[in-house]
Structures are given as C-alpha cells and as structure tokens.
Amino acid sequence: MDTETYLEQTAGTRPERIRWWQEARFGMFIHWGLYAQLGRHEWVMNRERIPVEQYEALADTWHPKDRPAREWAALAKQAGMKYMVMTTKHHEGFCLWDTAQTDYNAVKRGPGRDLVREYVDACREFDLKIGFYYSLMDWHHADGARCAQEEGARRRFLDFTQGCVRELMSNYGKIDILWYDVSWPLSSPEAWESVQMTNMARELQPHILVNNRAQLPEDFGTPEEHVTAAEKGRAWEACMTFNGSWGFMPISPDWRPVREVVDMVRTAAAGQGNLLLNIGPTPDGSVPPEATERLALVGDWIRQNGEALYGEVDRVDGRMEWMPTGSWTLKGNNAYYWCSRWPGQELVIGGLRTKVNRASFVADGTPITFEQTENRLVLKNLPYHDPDRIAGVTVIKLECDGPPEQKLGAGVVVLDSAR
C-alpha cells in the first residue's frame, strides 16, 4: 500500500478510533528498563559511554518486586488518569516481554517473568486503556545502527522491529496505544517500512491509535517536554517528565509541584490536546514517593474539578483572553475560570462577549452573585482568601447564553465626560 492511500485510510477511521482519547485528557507514562539500577538518567548507555557487554551484564542483575504494575495503576487510578503507556523496549534494546525476537528480554534474563504481561493485567484490573512505548532506535542490536549504511543489516533489523511490534500487537489482547519513539538512524519512512509495519499492527489492533514519531503524522503529535497546542484540527499529546528524568534519577530535585501538573493539564485541555506524565519507577518497581505524594493531590483536586476537564471541550485560543488572575478552559456554553491568584472577595472579568445567566464553584456547586455589563463581569461577595487548598487553583463555572467568547484588545474604555 502507498504512503498517500494508506494515510487516507486511517484518517477515514480516525474520529471513531480516537473519541476516548479526545475525552480522556490524562494519561500516565512509565519509562522502566535497566537503566533504573544506575539511577542517571535513561540514556546513561549513551552519555556515558557504557561499552554493550558492561551494560548487558544488568539484564542479570535486576530483580523487580512482585507485580509493581499494580502499584503503578492504582496511583493512575487515584490521580485521575485515564490511560497508561508503558516503555515495553527503550533505546538500551531490553524486551520487558516474553518475545521470541531475542534473548535479551526480561523472561530470559534477570526479573525471569513477562513485565508487559503484568503491565497489562494491572491496567485491566484498574479500568485503564493501554499504550505500548517502543523505541525504535536500538543500542543493543547489531545492526541497530549500521542499518542505515548496509542492506543487508537494515533486512536484517526492520525483520526484528517489525517482528517485535507484530509480538506485542498479537500476545496480550487488545491495545489501545502504540507509541513509537527515536526513528535513528533510518532518515525516511519508507526506509523504515512504515506504512507496511503499522498497517501491520492496525490489521492485529484494528481500533489502536498510533503517534507520529515513526516518520508518519499517523493519529497525533507528540510535542515533548512542552504543552503547546498543535494546530487546529490535529489530536496532540504534550508528554511530560516529572523531575526532568524519563528513567528513575534519585538526585533530580526538580519534582513539578501539584500547582504546575494542574496548570499543565488545564493547558492541554484548553488546546484539545492530553498531557502525558511519566514516573520512573525505582529499580524494584516502586513509584519515588515525591510522584506517589503529588500524583494523590493531583487527583484529589481533579475530583473536585474535573468537570472543567474531562469530555469534549472546545479550543480556547481565538476565543477568549488572557487574564492576570487565571485562564479559561470551555466546553460548549460553558466557560471554566481557572483562578490561579485568588483577588479576594471580589474577581472582575473584563470584555466578556456572552450573557452569562449563573456563576458557581465547580468543586462544590456553591452559586456565585454576580452583576454584568457590556465589558465586565463582576463575581461578588467570594471568600476573602482561595477556596482551594489543593493547588491554589479555583475554578468557576459560568454558564452562558451561547458559546462564549471574550473579546479585550489593548485598550481600554473610554467614558463620555460630556453626559
């Protein structure tokens, strides 16, 4: 099949295909390997130049705790996520699972069990879709990097990728997400049969959604380490360290705070796209306490306020304006104010557009008094200090006439001093 009709198809299948994701909003990422033992960082092979038999003897060394997964997507659950995506290979070549493609793989080596097994089972167990992380790029293969100069080695390395992503799309069931990372040293997708193998995994998982970063546009972009929206009418997915570090790194001192998660999420919700966090998981499988803690607070706050999240929201940019004190998220006639620094017992909202017919706190339905005129909304006799003790953020639904729209420019209004 050619690259054109093959990516016809798929855009033809897509809106069906993607709806829970659109709605999901929030997933969890898990990068998990070897790499975990050195605790520097998941390229420490790469940056530090770890010769391929010292790095290999790891695979005999790491012995996880029983079913970590579990622990992984009960956190998910409670933090409000809706979907996991779990490293099953990364750049160092390690196989997580029980493949058949090599022996460098967690049933033949160290942890002596199937990890993608038990990874699997426990987002079943938790109600969570499941995402599948395949790295592309391959240290530990022979001819992961010469492939690009010979023949022969790229047959010989497509047959192995293609034979792991047919593995992992055929042995555990149904997969909601396959997420392709680092297309090196391949420069085209043709060069890396693309459309053949994901055409390949869509046949095995006819309802799977795949990213963009096997040299394809595929389902959605994967902007990284930033929320930024991809243009209208393109599914994104901002993916998101947590410290810095995708691997387990236990000098990182720069956990994101719950006040920066949940900013980062109305972020995404207000682009229509999803935010993806990871945690690396410590080398036994434990999540780092300072994810465990702040992932708890993070669901806390979104069962207060996921109203203003979740579902089909609509795009907030061209609509509505920035203000000093918050930002807006918005889902048909309803706009959500995400205040950020509360102003005390009153919040002025200037050039509001649509008639705004009730106002409330969406954490607990509480109704607001309010008064409107042509250019400001004013909200009314509000707690002098926030109501939300979470993350400092409080959102304020405001239930309109129509869609809302906010329209303020840079300047101000101008009054008559001759009436």
Ligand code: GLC
The other form holds:
Amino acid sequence: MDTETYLEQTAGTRPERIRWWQEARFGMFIHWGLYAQLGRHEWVMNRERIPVEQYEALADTWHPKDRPAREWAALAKQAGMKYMVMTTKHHEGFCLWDTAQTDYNAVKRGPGRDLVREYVDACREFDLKIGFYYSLMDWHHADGARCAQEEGARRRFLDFTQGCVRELMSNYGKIDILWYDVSWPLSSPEAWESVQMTNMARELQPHILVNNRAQLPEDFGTPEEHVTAAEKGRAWEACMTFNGSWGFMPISPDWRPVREVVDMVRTAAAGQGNLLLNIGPTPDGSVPPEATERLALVGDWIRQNGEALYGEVDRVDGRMEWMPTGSWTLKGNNAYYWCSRWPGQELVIGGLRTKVNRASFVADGTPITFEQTENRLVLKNLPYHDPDRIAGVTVIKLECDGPPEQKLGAGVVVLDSAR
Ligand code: GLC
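Return the structure block for the form predicted in complex with this ligand; the form predicted on its own was the one displayed.
Then the entire complex follows, led off by the chain already shown.
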C-alpha cells in the first residue's frame, strides 16, 4: 500500500480508535530491562561503550521476583492512571517476551519466563489498557547498525524487526498501543518499511493506536521531557521521566514532587494531551519507594479532583488567560481553576466573559459565594490557608452559562466603577 493511502485510511478510523485514550489522560510508562541491574541509566551500554559480549552476561544474572507487574498495575490504578506502556525491548536488544526471533530473551535466559505475558495479565487484572514500547534501534543485533550500509543486513534486520512486531501483535490478545522508539540508523520510513510494518500491526490489532516514532506521523506525537501541546487537532502525549532517567537509577536526587506531577497533568489536560509518566523498576521489579510514595499521593489528589482532568476537555489556549494564582482546564460550560498559589480569603479573576451560575470546590463539592461584575469575578469567604493538603493545588469549578472565555489585555484597565 502506498504511504498516502495508508495515512488516509488510518486518519479515517482515528476518531473512533483514539477516543478512550483522549479521555484517559494519564498513563504509566515502564522502562525495565537488563540495564536495571547496573542502575546507571538505560543508555549505559552505549554511553560506557560496554562490549556486547560483556553486556550479554547481564541476561543470565537477571532474576526478577515473581510477577512484579502486578505491583506496577496496582500502583498505576491507585495513581489514577488508565493505561500502561512497557518496554518489550529497549535499545539494548534484550527481548522481554517469548520470541522466536532471537535467543536473547527473557524465557531462554536469566528470568526463565515471559515478562511481557506477566505484564499483559497484570494490565487486564487491573483493568488498564495495554501498550507495548518497542525500540527499532538495536545495539545487540548484528545487523542493527550495519543495516544502514548493507542491503543484505537491512533485509535481515527488517525481517527480525517485523518478526518481533508480528509476535507482539499476535500472541497477547488485544493490545491498545504500539509505542515505537528511536529509528536509528535508517533514515526514511521507506527504508524501515514503516507502512508495511505498521499496516501489518493494524491488520492484527485493528483498534491499535500507534505513536510517531517510526518516521510516520501516525496517531499521536510524543514530546519527551517537556509537556508541550501539539498544534490544534493533533493528538499528543508527553512522556516524562520521574527522576531524569528512564531506567532504574538509585542515586538520582531529582524525583519530581507530587505538585509538579499534578501540574504536568493539568498542562496535558489544558492542551487536550496525555501524560505518560515513567517508573524504572529495580532489577527485581520493585517500584522505587520514591515513586510509590509520590504516586499514591497523586492518586489521592486525583480521586478528589479527577473531574477537572479526565474526559472530553477543550483546549485552553486562545480561550483563557494566564493568571498569577493558577491555571485553567475546560470542559463544555465548565471552567476549572487550578489554584496553585492560594491568595487567602478572596480569589479574584479578571476578564471572565461568561456568566457564572455556580462556583464550588471540586474536592468536596462545597459551594462558594461569589460576586460577578462585568470585569471581575470575586470568590468570597474562602479559607485563609490553601485547603488542599496534598499538592497545594485547590481546584475550583465555575459552572457557566456557555463555553467559558476570558479576555485580559495587558495594560488595558477598565474599572467597573468607571462604567
Ligand atoms: C529516548 C531514549 C530512550 C527512552 C525514550 C522514551 O528516545 O533513547 O532511552 O526510552 O526516549 O521516550
């Protein structure tokens, strides 16, 4: 099939396929592989130039505990996440599933079992949608680099790659997301045979969502380590590390605070995007305690405020203004003000163009008394201290007459009393 026809076809079925994902908002990324044993980032093999034969030894010393994926899934559920994406093979080339393409896999080596199967079972047990990360780049395969120079090597490497994708799409029941990564060293989708490869995946999994990292735009964009909205109409998912490394890194001092995670989810919701937040389990599969603690609190916060982020949100840019005390999300006739710098007993919002019928705290539904004049909405009798003890982010819901809009020009001050 030619590229244009293929892209048209996938675009046609996208609105239906992508609905659950766009309402899900928040997912868990899991980077787990041999590199966890070294604890120095998942790029350790490449960055330290560890010879392949030496690195291979890690395949025999890896002995994860029984079914750690159940812990990840339970935590994801508790944190308010709706889906997971796990590395089935990272750049190191070690396959976590039972593959016929190479013996360098979890069944034949140290773990002695199919870790992808355990992951899939855990997702289903906890009712989470299932994503497979697959690195196209491969530092272990003999043709992984050579494929850019030699046609024979390219053919062998593509057969291997397509064989892997076919197995992943055939042997584990319904899979919801195919998450490609790093398409080095081939420099075009034609060279990768991306259309054929992903079309095959789609034939096996007609509902699947595919990311943009096999050199085709596909279903969604993947900003990495920054939460930046794509252009309007384009789906996107920001993937973020929790501590600066995707793979387990015990010495990291950089764990993101709960408050920052909440802010990232808000930014995603404000731009109609998703947040895919990573955990890098330890070699035995345990979740680092820093992640567990924080995600439990994120979950507590989301249980109280989830209404402001899940579901069919609208884009905030162009509709609402920046405010010194907080930021917005929008859904239909409701505006949600995520107040992250609590102003004390009164909160004033300028320039709201829509009539507010009701104001309330999302966390417990308590109504808030307010006065609205043409240019100012004054929320009154608020507690002196920020009521949110978890993240210092209190969400206020404004139920409006129509789709909310706010307009504030810099420097243009129109006093109500002057009218
Ligand atoms: C990068 C890195 C990789 C990581 C990925 C996650 O492309 O190479 O290690 O898995 O981003 O988005």
